[in-house]
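Next up: a single chain in structure tokens, the form predicted on its own.
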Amino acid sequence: MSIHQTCNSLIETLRHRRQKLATRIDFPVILWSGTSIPRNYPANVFPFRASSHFLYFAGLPLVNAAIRLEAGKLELFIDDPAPSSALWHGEMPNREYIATQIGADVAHPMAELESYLEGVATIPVQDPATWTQQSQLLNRWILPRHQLQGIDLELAQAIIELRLTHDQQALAELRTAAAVSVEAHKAGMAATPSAKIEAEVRAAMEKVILAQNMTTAYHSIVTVHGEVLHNEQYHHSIQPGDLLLADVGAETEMGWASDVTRTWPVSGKFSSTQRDIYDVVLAAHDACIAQVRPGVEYQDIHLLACTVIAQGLVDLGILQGDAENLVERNAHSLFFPHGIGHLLGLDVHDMEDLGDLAGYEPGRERSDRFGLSYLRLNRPLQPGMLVTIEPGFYQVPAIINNQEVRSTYQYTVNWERLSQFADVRGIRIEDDVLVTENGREVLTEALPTDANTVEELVCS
């Protein structure tokens, strides 16, 4: 890992974050960065990604490190590189240099961490080696997805309060990630006409991200099978008449994410049925973005998307009935089964390692209604929040071919009319939207969404 010169503004931002945390809790905190995980043998590891909670306060993706926070102060725990590491990894920065880069007050070897554990709170890191170490050192279960209790829960709630909205340093990173993602999608569209399989389009998109010394924020989805919501296969051939759905986002060196989806015709021209459905999804996308502003309930934005999609499908003769009544009966969720979006920050689903603690306002629980149960965010919007807006339409065989579903909705869905839209497997349109003091800012607006311009980008 290369350590770049950290500017004074970043150090001041990190100190400010730690001081804000200190106003919310009165106990010490230790946050671990995590460790590399072997891929198939010890020396061949997966790419390292530091814990986002660690990154938020430390600023650098340090391997096998920990920080202790108390009263706004930071103590760094990390070992100096072994002398032999220079052979394989080159000269690496020592502990004191790293401490200076992040504005640490004190720096210690990792072995000294055991002397600073009394009364500390923490949050589990995702890799097994680290959460096992956390549990052993603190003598209590520190497990991912385990219900946090006591001061660990208090710490999580305090960090959520800080990370729900973004400071200027974070926004600068998020804008950078968004801008690179926009260029990656344009490259993907341009590469599509000559591509034979999905992997070629993926390569064109990720090349743009890698060329900026970034990585992808999640496994890219680049597929002609858009009905598979998290498709991570890239071997399918690209045929005339297909739609290609690309959900690809960049992550900066400091760990901040973008999340963007576009759907385009591989031939450069939507069929009439594809255009009809695309315009329904786009109408929902535009209506939802127009509602983003402080104080608006995110669930209401989701329900607006459901209603717009339901009405669009009624207008096309696919659904039958009143749009609001159809949404109450979950008919829309046959084609739009997921939530309208989620928080975005250091994690592409920001702070989802904490379950619904971050996504749901205290006192709220997930609905048991199909579709609504997948809503990842249920809070009133605040200035500084970054959310995704990502409505979609999908013909998922496991849903629409289910006989029980067909029986339940036999008078609601015009199945014969639906069959005329067989060339629409999946369409999603997703942008990253910042809640401002008076409204919204679409960080990814440089990537067009209207069908005519999308067609032009593919053909250019």
Second form
Protein chains: 2
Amino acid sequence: MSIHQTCNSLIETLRHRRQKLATRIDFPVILWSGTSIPRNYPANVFPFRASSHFLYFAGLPLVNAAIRLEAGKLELFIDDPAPSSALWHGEMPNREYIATQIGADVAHPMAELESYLEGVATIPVQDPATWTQQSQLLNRWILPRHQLQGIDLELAQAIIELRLTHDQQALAELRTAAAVSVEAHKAGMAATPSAKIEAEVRAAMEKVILAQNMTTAYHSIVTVHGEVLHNEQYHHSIQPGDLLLADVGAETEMGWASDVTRTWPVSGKFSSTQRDIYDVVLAAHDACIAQVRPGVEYQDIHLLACTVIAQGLVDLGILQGDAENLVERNAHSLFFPHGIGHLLGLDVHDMEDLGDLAGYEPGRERSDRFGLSYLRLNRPLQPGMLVTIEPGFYQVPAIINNQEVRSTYQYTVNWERLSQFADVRGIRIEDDVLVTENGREVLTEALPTDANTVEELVCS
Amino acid sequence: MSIHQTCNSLIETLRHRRQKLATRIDFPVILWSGTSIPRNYPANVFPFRASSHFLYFAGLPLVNAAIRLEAGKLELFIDDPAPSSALWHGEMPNREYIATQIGADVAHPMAELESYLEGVATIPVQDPATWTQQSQLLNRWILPRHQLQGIDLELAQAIIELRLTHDQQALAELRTAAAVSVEAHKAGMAATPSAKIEAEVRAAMEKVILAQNMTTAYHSIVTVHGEVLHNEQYHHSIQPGDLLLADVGAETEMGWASDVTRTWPVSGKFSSTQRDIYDVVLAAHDACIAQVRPGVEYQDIHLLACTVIAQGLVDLGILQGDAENLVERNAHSLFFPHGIGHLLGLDVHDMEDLGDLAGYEPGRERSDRFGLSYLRLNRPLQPGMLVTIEPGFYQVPAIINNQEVRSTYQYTVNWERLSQFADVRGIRIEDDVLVTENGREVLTEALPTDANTVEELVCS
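Let's compare: the form predicted on its own is above, so bring in the form predicted in complex with a further copy of the same chain.
Every component of the complex follows; first up is the chain already shown.
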């Protein structure tokens, strides 16, 4: 569904969401959408992104708006377009029209917001101008992230309960985002053999997303240096023996995200060492997805990935010992230092603006163990949750060349054997997996993962 | 030149720029680069854009850095990457390496900045976090834009004198940006006949820019509703009888911008009415460019465009009367309501963060006359200035359907004749024009403007 063509199902969905909220809290709520942020001068702004909490209850990415929710009622606050704006921006929908589109009970100009503030809770937005305004209007300091207090904290917890599992409207958006990401990755594979630098592959992928009038959900990673986990550069030249790792996801106009990673051989043909490691990562990926079902602890899925990777590396002669014991000793984390995935929804790390409040079941905290400390989700799975499953293998120089690491794992890693895998710098395979009543549904299943089909897509 | 391969010429250029600055002011200066801005949660940021004033003197888009300039000396303030960052971001250049790349005399951690603040002037950056920091560190309120005072105002005026005209290093970047924009427009023309919605054409154009590891200099306008001047939507379907207006420009990795508009027929063939108006706009475009030379007042070029457009519309029977008289009565501005262009450099509206300080010669102010009030540049041209020339014709409903306008211009506009041009909603033709010692050089000349060649490019 496009923002230019809303329909009754959106209105119904929004009504249902705020009714659910009303069963959890007994105080009024105001959520701000935020405003555009200047890039190099005030009139040249970054593309507007409405606050995700606002989007969840208001449905549309309205600039400079607020909604008030109380006992299932929706009040919209937004200014009508200035008469002069028609010259520059054309005829824009007015307040009453927007109110109809989202099923608001009443609609007011922004200036009237200050008469409706008594006893309201809120969540801080990201843009500093609006955030300042939130504190000023409510006459108290709206603290960021996990420092939320009082009714703001209660509100955050109630919203998390809602947003942790997705309704049909959300799922329709998430499926659309996933489908576009699948096509973007296919385009990236096809563009690789003729590309000279990473940027050309990125361009081919993001073109698919832009052509659907969507945006990227996060800064794309498209690199022959997959071992740099948050690589945001695209200038490296591409060589035939390289693996290309692409972590690229689309976001719909309504703000719903996808998050997909594939790794493919630039030449269209994995070397035997690349294929060996690829198959280890794929085995972890498949084993983890097969475990996704209601009631399963996400951390156990993470630990399963660690064990499968450790066993695979034992089988290849890179690690030495018993897989479970290797995981206990964090040996897997030399090559798989991050978590198996995270929540996915309106944010690619869903609700990470609230710190770990959403990702961690109440009463749980991050582990200080290296192999677990980067795990972003630690909850039992529920039907309607959408999570990523993204195991990987990396030869991060900062880890494997570290002298302390080398001596700790002197007899655990066969360093000489490892050196034979020098053409495998980084591999990750990531899909978006919905928890269903009976098990799981992989929203990105249309994008192949097996090495042979990936090779074919690169060469097509 | 790429930021990954700087060279001595950059170091020399930066030295020359700060030496020129030192001849104009006798106090020290600190310029901040700014920081990344959160999009929907703190770790998901908008692409970083360094402050343009920082880029001018520091050359590289460094995140969270500052430079201190005094008497031609360059001091760099930036933190070394945290040891743990190598895991996520790979090996990053350290402070000393960066200092070498830009020819800094010394380099310090950011924490030492506070020992170097006495008597320094600065310019406010756009990102609110750093802007707050500027005020806190300098212990005075750093006012935005045209409210600059004291040494900050003196500094802004000195920087404007430098940035108004471009040195060879800047020109090399600006030429690169222009060349990539030319290719983007050709790709857009070629993609149009098979496109169903505007977003597909935008995607084809931005793909060219991304593939060069560049970004767009501003929010692209790619629309069949060219009459909406700041149209930032791409969802409209494309019909064979439509004109498509594309205002898309590349920005190099070092931050230098281009700004190019073309208008082409979706079917590859202008209708006779579309071609008539297109040729009026093109006549204004050509006449204005022919006038660009040192000493000429930019406002006179704007008024020339108004006159040529008025005469063209008289010849087509749309306006009635004498062209010069029509311009005096603002009749041209019903169809050409904006200015003929603006400065171009590190910003697409160069130095617009300083309000009109850069665009308007000291002592001059914006006119309140409708046809002149949107003129962004009012200075005599100098060799080395880069300006846009972008005349247009638009049927803006908010203007031509306004009853007051209709009665004021009852006998000036032949409204019945105008209605025959209903398939011409918006046309603009925009090039980037460098003022040379003897006249001008059109940096975007490789992109054809004549109607026949444009038709061929669409059909190729």
